[in-house]
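Only one chain is shown below, in structure tokens, and it's the form predicted alone.
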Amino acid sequence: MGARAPEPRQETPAAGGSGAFLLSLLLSAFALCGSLGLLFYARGNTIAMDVASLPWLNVRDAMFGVRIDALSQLMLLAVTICGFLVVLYSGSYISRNNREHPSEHGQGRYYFFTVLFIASMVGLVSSPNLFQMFLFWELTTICSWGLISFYGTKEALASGFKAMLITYGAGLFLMAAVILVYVNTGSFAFTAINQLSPALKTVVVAFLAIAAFGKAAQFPLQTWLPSAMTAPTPASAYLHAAAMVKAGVYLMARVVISLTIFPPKLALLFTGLAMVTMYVGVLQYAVQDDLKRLLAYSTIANLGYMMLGLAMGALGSPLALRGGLLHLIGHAFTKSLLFLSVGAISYATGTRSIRKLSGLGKRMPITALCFVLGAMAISGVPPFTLFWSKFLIVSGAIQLSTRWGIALAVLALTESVIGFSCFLRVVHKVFFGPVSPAAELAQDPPAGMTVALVILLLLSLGATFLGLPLIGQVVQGVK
């Protein structure tokens, strides 16, 4: 039998030059430049500007405005950098050259939801109060539904509905918390929670945590995230690495740093749920055949790491709080790198099946390097950012000086070992050995996709230097 002739892989002009793509790239670049400008202007200080209030509500503070502090700046870096790179990558991915989804249909709708998502996240993290945050919170839910159900298949529509049902249902608790704070304090400010009675404060914090757990796919509300892998892979990278799930982590971080006294029993409960979430995620690694679903469960486990750091910070460990926040930004870049590497694989081969792939390192050396180093980074191998964040979280657990803290440290380290072992197996199977038929014609993706991968790889190393100065400002302000 003769060898199969390679199929032409010339890039379609419409894929990289459509009006929707260029406009989206311009808008995402504007958001990125604006965020970087704010970062250099503020230098860790707080920028606040009131815009307006609703006259029929007797509220002490303005209801609408902008507040950029160190925590907001940390999130803005993740949201806008990853947003820009995802749009750049999408210019080639959403095309007829994509062997998994060879179509340019719906580009306008895809870029609309993507740019709206970026704008919603910028609005969410710059909100000065709970009321404005709730408005942008619900916008992210709508955008995630549009992107998860983008391809319009029965599975995609069902997954989009499931994600909306769980995250919107959890969001109702955020609305309830906003109402309780307003009725009892006459304010929507984050710090107004401190004015509540101890019993009511516990209820409000619990409601906020339910909303955060739904968004951040924490146990028992994590089931929507693996199903959401029906979204286009660049959208998955943004939703499940840098934006939607991080909104839940951001809300919990905002609550932790805003409260003078965090309800201790709730903090203990959240540490337990975070640890359960980590193991619900990591124990699913070995049975996955779909590379994206593997990354979905890895995301669940790493979100558990972030929540663990925040919860232990609420218990009085500043090291753990630093680690949880560093894990937030490091994971955004590292998991985006892994998702987009998988997108490059499916773009070139038409499959994400682990059992169908072998020898890709010989055909896609740049993609292979990015995935292998991304797998090392997500597993906490030094000198990547997630090594330092896990180091701080484990150190923070020991800092609690209790048997509970020591147990948390041991369990966290064990999770990392299990995760690293599973990623080693996948790396060996997919990138080494003989070249499988599915990988025979594969090659590294076009320039726009490759540039995004390389930048994210560098950020997986450099996020420590970007994040720690801001994190120091956040933790310094915690009483």
The other form holds:
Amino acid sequence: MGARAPEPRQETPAAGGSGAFLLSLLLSAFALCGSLGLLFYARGNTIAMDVASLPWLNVRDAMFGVRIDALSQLMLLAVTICGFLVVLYSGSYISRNNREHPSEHGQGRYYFFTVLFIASMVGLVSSPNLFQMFLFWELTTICSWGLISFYGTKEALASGFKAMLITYGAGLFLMAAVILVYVNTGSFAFTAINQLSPALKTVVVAFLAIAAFGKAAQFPLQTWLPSAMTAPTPASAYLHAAAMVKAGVYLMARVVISLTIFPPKLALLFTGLAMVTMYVGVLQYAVQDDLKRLLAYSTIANLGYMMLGLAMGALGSPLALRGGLLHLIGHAFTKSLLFLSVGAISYATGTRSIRKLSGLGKRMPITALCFVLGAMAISGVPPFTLFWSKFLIVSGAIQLSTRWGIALAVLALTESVIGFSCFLRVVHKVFFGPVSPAAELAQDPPAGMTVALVILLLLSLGATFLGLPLIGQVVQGVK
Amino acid sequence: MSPMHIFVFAMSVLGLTSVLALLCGKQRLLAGGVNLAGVLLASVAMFVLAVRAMFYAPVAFSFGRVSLLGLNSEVIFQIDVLSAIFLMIICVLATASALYSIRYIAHYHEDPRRYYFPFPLFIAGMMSVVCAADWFWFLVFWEVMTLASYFLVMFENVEESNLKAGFIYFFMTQMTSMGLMLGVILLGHWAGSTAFAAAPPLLLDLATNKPLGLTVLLFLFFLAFATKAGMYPLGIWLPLAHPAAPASISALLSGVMIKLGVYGLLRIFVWQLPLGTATHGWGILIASFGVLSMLIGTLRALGEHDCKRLLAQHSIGQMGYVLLGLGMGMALMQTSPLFAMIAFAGCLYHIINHACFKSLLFFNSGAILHRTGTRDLDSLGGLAGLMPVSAACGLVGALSIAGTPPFNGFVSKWLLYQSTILGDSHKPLYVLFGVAALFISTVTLASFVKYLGTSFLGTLPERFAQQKKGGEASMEIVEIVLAVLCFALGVVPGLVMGVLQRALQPVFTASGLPGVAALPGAGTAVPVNGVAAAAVAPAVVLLGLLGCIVLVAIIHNSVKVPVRAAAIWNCGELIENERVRYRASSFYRPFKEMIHPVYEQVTLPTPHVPKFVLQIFDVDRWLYFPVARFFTRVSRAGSRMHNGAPQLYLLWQVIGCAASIALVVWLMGGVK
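Having seen the form predicted alone, could you give me the form predicted in complex with its partner chain?
Every chain and every other molecule in the complex is listed next, the one we just looked at coming first.
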């Protein structure tokens, strides 16, 4: 599915660019249709298909193939819907009308990495075993490097390198875990981890978690994510919402639902780390001036929420697991919405600085609506999806133990309130009030971008209905 | 149609109205008309349900469990008499506000879609809140209502003060809603279900086995509801948000939404909390905060000269009365059910009354703003000549809020005085509460003398002299209807008391509902030891008033004092009339100076994250970058040896050879 769009050298950028765009749009639409079709085709069943094995390795099951269960379908929805919309959006965003980056240079490279990214995410979530997953895992690392350093400035290159280094370093632990599992059980299957001795299982789960933490930007491996904001905004949206970071969450979720007994001490540790991550993210909100960096920290905090749900799910709370997974899909759409709104702002005004922007609501009503409602959605205001997921996660905490649960719940809700107040402040500053000079000439972006925004807005409301049936199947499977 | 169908119909109509408002685009009047039609239709439907619940039997229906959420909660609705009372208030005021909005919103430059889209959703949220019979869904509707109301408050969002108001409003309510969410989760966890029906047994169990758990739970609910109800000091959002919102929304916020906070308190503390020691303690607490809100809110109102801020401060004060009634009812429930019933009735009656007169007054101030373009009482005067209908309605509203017979405010306040002063004569605190309430009534009157005197009476400023008389008919109709309601509720207290007693029936199952005698002419009397100790008979009052009016007319006509119009004498100096008017800020100055601490605004410090905390979390700073720098330094040092001189390379070769030989020798076990 990873299609290579040829990079034009001699042609005029616009002509080759639009070709690359159309091809990518087609391919991502194809992926989207595939995942939606799968939803109807599978109807709650797991689809498995073996393709090939390596003749020199002695493995029981096929090493390459496809295995799509409810969790994979959930991820596929996020990956392909966001992917398609990001590509659609990019078509208008990467243009000479863009005030922040008025250039169409390097479109081929951009679309190549974006589509490859979608492909590698699709491959990752439909992998039947740890081995194939690892291959796609590393592929996403490369794609993220390509996109983060896309603009080629010194800062972009450094950020791309940093992201690559941290996620690759963490990825080595995944490799180690894969090898440990294979050597000891002769299988690459996710469930093979159950056959390990308790001590070894703890080591393997810890290794897998380190890899997941690297991708999912969990403390202390979160630092690559804010600097990755040098990527083109649609790419950031994809990295943050559906792809890169969600790969980490997916791995964690996969481990949680595959293990019959999750090492409880590790689960407790992960709960604590998730909590720390949430605060690492949220405490940075207030000092940010760049809208994108604000969103980056919000991603960190929300990933903390997801990991909290999953970790408590591992401790035995089905409600928390449900909440963690719902948060995953809800966040995918909501965060894409916010990033793409910020992209529209920088497209129209040439800046992302909170200080410089004011009164945008008057000039860009649709974008304003999307961002303002997105901000409400990310803060967990009903009826948006993240309200239900936060409710479920906090309920899960109470379900586990009243005393500790209350402490966790209070911490998580406090985080929500702090985050909410920061987002509300930004909304008031940027969209309300008198129109600032930077915002004077702004207007809503072209149709391609607006359509993507509105669809994402609807999805951040509707993800609950989209996600819950699948999540119900996942949780049922665990019981 | 079954109740469920009616409910679904009403909600669908409201949802559809929102969507239609978007389609209307920037055609203000069209959007307003569509909005009115939708809201009216839904209100009529819900009113029918409310009447059915009030006069026949409670209405209940369920949409079943949403099993996918994995929660033990049911989408269940129940309309009992209590809900019906609130539902009726919502229906009447929503329609009134929708009618009023048509002309009122037309004078704004803002995009009307920003008003008419959230408006029906706000109404739908409020209606669902009072119908819900499951705490989880109550929370969901509660939040939807808050979200919609936030967008309505932020309709005008250019001024700094409005931005601040919107922020504080949404932040305060959201913060306490998170507490409510935790409370609901705890309740659901302990009781196994979040249904209303599951709460009383749980609370009983907690009271005996886990008193701390009960306190925490009730505290979380109390915090959220008291914030919404505008209780001092949690209600600091109220005097900010009301002036920021358009008058038609202020009327709904103050008239209905803040009452839903009291609805929540009534549900959890009176309907669900079984009678016990907790009831008494919480009752005293709520009553004390009620008195505090009453004092601070009303005294602050004396110092306001922005007419909407003034009204908003009064909302805090009047909610103080409502909370006093609620608290006294709870405090007296065990010892004296009769006075508890009177206190609860006073609380509910005052809710109804406040809904009428406060929304009337907000509509009234909106009419002033619409006409003059200002809310500043200092620059107004003599508007009675320009807008006589509004002036008359304003007078009715002012008399009602001040508790003057024969208007409605008097009856509810009278019930509250009865319960506090007669409730338990051994408790001086209660009597003190009653005295405070009496005193505040006077202050309210004083404040409204200022409101009426500086806006409608006096001389008309020059700039309005050329304007023609009369206001917008649609806006005036709303005011007249509410004024009539204020009067009607004041003259037939016996009928209203009948409904309130029916509403309170489920609370007094243990002791049996104590009766309050109905007097002929729809009056009502409180019996003490079988004797009617205190009675209100509006017919008598009306008759007396009528007599007075006739007397005044006779005297006036018979004496015929000549009236001479003359310019103001300014000690011989020529000063414009504009400048020598007695302004709103000048009213009660000595008194205000005496109580100046009340006016001091406490500014809350803005929390800042200490820098070192951020630095600790910044792993780059103390781990990754130092390691990377160390690595770079080492490799740079290594590369320095790579300088191209053959001698150096030869030296390395020799050292390398020697080292290899030494290693081999060591591996072979040394030289033997």
